[in-house]
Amino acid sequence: MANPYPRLLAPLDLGFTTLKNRVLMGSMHTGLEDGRKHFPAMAAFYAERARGGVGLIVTGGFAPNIEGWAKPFAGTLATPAAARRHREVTDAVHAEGGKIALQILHTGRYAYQPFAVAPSRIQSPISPFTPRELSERGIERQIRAFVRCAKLARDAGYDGVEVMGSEGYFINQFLVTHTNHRQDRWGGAYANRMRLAVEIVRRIREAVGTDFILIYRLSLIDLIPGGSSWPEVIELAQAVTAAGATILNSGIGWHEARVPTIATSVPRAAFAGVTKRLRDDLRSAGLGIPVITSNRINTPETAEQVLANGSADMVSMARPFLADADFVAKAAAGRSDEINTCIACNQACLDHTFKNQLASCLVNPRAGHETTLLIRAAPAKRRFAVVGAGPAGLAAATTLAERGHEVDLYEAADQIGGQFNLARRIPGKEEFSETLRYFSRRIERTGVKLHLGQRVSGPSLLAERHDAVLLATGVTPRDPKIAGQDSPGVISYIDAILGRQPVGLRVALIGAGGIGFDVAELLVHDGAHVSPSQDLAAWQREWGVADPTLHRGGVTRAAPAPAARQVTLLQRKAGKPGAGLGKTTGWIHRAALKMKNVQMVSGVNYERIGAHDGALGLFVTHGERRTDGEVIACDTIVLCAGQVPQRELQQPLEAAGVEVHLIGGAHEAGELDAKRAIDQGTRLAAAL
């Protein structure tokens, strides 16, 4: 069979070594780096990706010293003893035919610990600790720590290192006057501000020799006011190349930037054009150093395209290898329809990291748990019924079938997906369709017997005499019990999302959880329009992402399109609306709605719904004392007031002596949680 991705799967000759393809598994913090007890799990995690065909793996970040810690006792490589422990990881990767580089990450003022250091004493907005300003001698100590870390990485068997010079971390903090107020030889003119980066690369190269991969992660577009100018980016790229870098990797945006860069609402390959500009400018200067592009590339087709149009020499994908360790192998075998695609939800990866939990993946709960969540052949074949083909039911049914069991999957609707069929209609969540495509193919491949359009009853299930029944029957909307809620113009969130009822121009949403935010996003963009996540130029205008050659830092004033509707989002709870949204994406949803002038009101009591001045009125009061009554005039009221489990089959089945398991929304409704549902379905099926 012809190579389906000739550029992506082509080898890359670095002179002293050759990478077997153009795929980099980019660095991401998993939490496995932060304790020696996790090293066996980390070895298994990376070995599985190496076995899946990745050309080069970059680890999560390891600090070169205590000052560089992301948090207390974060992963550090600073002693020969630590290097020896890393042999378990590098040996495992090499045994699978892979190559692996260690990322050296010094967080600088981003450190969430009291030993933080920086070029100037300026606190970061994402850390409560004010950093200590380094003396010139202190800067020299940090450089030596980087060099020591690189040498130890080589001793540990790594094939190279990546120096983290972007995303607003330590080295990046020296580059811009926003964080570097120094007036000595490490501040002031740009030649001084970039001195740290160049010295680190030059001295590492001298220390490790010529036959060791040295990637420099270069911030191409800071996305903060006062960020680097494009001439400065090019000057630094040329300088670190001359200093000995083997490859330049694209860094996009500082962590404090108010622009999303990797969330699902960001268009695919949104920043590949910036990497292309860097590559073109370097080629014009006679420099042929390989350049890597990154951010929101999650399919082999997208990766192939950015290589085909000259945007890069290599493609970095990090979270796609959480979603599917065999991404490259499947692409090479012409089985890209079997790839479990990263949907960039952040819920089990970045959200876990920022809550000091081990990272995993919403669509692949085995990620990071390869040594504990084992999918093994069943000792004896059994017959299972899974009722409901939402995320929990899909995960359970296909895992059971993979283990050799006979599985009947019943779904009352005419398609699989459950609540995902609602989620994928929301602007910015179109990627959820990929998960349904993956499960549809997995059902075919595993032999699950799928029964669509079939609402089963207790007697019909009993007649089939399955060994056990898994109820993944999901949820039904909660009744908020508001006087007048049966008035014309009051509809459910399901009707609003599916377009089954008309929605007027003035809308009140009752409930500001995840569903309320999703419905608001849908209504302000209007389902008839292409969402910004599908239109790169519109998305750039929406968030103020600009041409870095024209605007310093690549950021300008946001110019969102007018909202299609006037929306008011209300919640009973006091406090910030959307407090239960994802830790790393909640701010994006709130900012997106504020740009559309959505009014968000907390601490509301819903008194009644009725006619008001010839229109529909929502009568509310505020606080425990039910004061400050007012009427919100609207054309449509959408009920987004939560869900309750659907469990009507449980009692008759258990009464008949059937083994019954509840998973997903049927087990716990709460805020709809696909991460919990898929994890629960997978783990139960692995154990039965």
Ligand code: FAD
Given for the second form:
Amino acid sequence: MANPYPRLLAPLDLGFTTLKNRVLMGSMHTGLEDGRKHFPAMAAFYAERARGGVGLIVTGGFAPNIEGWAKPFAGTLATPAAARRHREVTDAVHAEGGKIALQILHTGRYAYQPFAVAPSRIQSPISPFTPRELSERGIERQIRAFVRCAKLARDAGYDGVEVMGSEGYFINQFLVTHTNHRQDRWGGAYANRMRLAVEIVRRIREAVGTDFILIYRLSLIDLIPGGSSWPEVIELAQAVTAAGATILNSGIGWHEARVPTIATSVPRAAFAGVTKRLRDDLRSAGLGIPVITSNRINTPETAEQVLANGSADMVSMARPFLADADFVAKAAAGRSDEINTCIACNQACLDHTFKNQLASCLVNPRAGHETTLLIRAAPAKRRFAVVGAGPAGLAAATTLAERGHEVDLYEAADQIGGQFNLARRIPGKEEFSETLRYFSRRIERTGVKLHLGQRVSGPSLLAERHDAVLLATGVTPRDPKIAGQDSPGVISYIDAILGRQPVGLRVALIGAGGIGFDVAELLVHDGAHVSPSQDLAAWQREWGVADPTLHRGGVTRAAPAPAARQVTLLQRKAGKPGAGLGKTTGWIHRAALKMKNVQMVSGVNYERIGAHDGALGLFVTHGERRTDGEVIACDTIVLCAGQVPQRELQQPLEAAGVEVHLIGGAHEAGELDAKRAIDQGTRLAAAL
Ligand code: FAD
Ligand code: NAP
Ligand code: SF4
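Compare with the form predicted alone: the form predicted in complex with this ligand:
Up next: the whole complex, starting with the chain shown before.
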């Protein structure tokens, strides 16, 4: 068979060692770094990815000292005893034929702990702790800690280290005047501000010798006002190369930047052009150091394309390896349609990390749980019926079949996916289609018998005499019981999303949960136009992303397209609408709607819906006394008032003595999301 991805799968010769392909598993903080007890799980996690064929793995960040901790007691590599514990990880990866580098992460002013240090005493907007300004001796101590950490990594069996110099962390904080107000030889002129980065690389290289991979993660586009200029980026790239870096990795955006960089609404490979510019400039200067591109690359096709157009020598993908440990092996075997694609939702990875939970993956609940969530062959084959091919039913049916059971999957609609067929129509959520492609293929592969267009009833199911039934029948919209809601122009979110009912120019949305936000996003974009996530130039204008060679930091004034409709988003609760959205993505949804002048109103009582000035009126009052009312004039009202479980099959089946299991929305509609649906379906199926 011809190599389907000749560039991606080509080896990379680093002189003293060769990587087997151009795929780097980028650093991700999984939480497994932060405690001795997790080392066996961390070893299994990375070993599974090494077995899946990735060229080089970079671990989650380890602090070189206490000052560098991201949070109290964060994973640290500062002693020989700690290095010995890492042997379990490096041995496991090497046993699978893989290579692994340790990331050295010093968080500086981003630290969420009281020992934070920084070039200047300037608090960051994302930590409550104000850092201590380092003395010159203090800076020297930090450099020595980096060097000690790299040496210990080598002792621990790592193939290299990655020095985290981007994303607004410690080293990056020295580079820009936004965070570096020093007047000594570590501040002021750029040669002084970049001294720390260069000293760290130079002294690590001196300490570890020439045959050890040293990746420097360079911030190419800071996405903050006052960020590095392009000549500064190039000067630093040249200096760290001369100081001994083996590979340059791309860093995109500081954590405090108000531009999304990895969310699902960011176009695929949105920043590869910036890496290309760096690579071209370095090649023009005679430097052939390999350059890695990153951010929102989640398929082998996209990765191959960025290599083909000369954007990079290697591609970093991080979350795609949570979604599928076998990404590379499947691509190499010509089975890329079997890859479980990362949909960039952040719901089980980054959102977990920010809530101090172990990272996992919405589409692959085994990620991070390799030693506990085992999909083993079933001790005895049984016949199961799974009713509903939404995320819960799909995960359960395919897992059961993989274990050797016989499975009938019934779906009332003429396609699989349940509510994911609504989600994928929202601008910026197009990636959700990938999960349905993955499950379609997995159904074929595992031999699940799929019955589309079959709304099963209790008697029809009983006649099939299965050993057990899994009800994954999902949810139906909640009836908010508002007087006048049967007026023309009042429609459900399902009709609005599917375009089954016309939507006027002035719209009120009842309910500001995840679906209310998504419907607002759909309606402010003109359905006839391509979503910004599918059009890089449009997306850049929306968020003010500029050419970093022309604009310092790569940011300029945002120029969003005008909203297609005037939308008002309402909720009864007091407080900020969208408070329940994802920890790391909620701000993006709120900012996107703000750009389109969506009015967000909290603390309302819905009194009634009725005619008003020849149009539709939503009559609301505010507060407990319900006196100060107003009427919101609109053409259409969309009900997005939550959902209730759909499980009417449960009672007749149980009454007939059938073993019934409820999963996903059928089990519990409150705070339901696809993460819980897939996790519950997978875990139940792994245990039956
Ligand atoms: P469902 O997806 O509702 O699937 C149930 C299936 O059962 C349906 O296909 C239905 O046709 C079928 N069915 C019902 N009764 C029968 C019967 N008697 N016989 C045969 N078949 C039957 N979640 C997230 O995590 N992240 C998001 O970003 C996100 N965005 C969303 C955006 C929108 C616009 C919507 C609507 C939802 C979104 N969700 C999101 C929610 C997510 O889609 C749901 O939580 C998830 O689909 C629930 O899965 P489920 O399998 O329990 O139910
Ligand atoms: P939801 O998040 O629970 O929101 C329901 C909304 O309806 C709330 O604003 C609620 O606010 C309102 N509401 C509840 N009962 C009402 C009533 N009787 N009358 C009027 N308003 C009422 O549910 P959802 O928006 O339907 O979303 C369903 C699930 O899909 C969610 O749990 C969510 O996790 C998931 N989802 C996630 C995303 C994501 O980006 N992660 C996106 C879409 C959907 P008040 O009670 O204050 O009025
Ligand atoms: Fe990707 Fe979402 Fe899984 Fe994170 S949780 S790895 S973003 S699919």
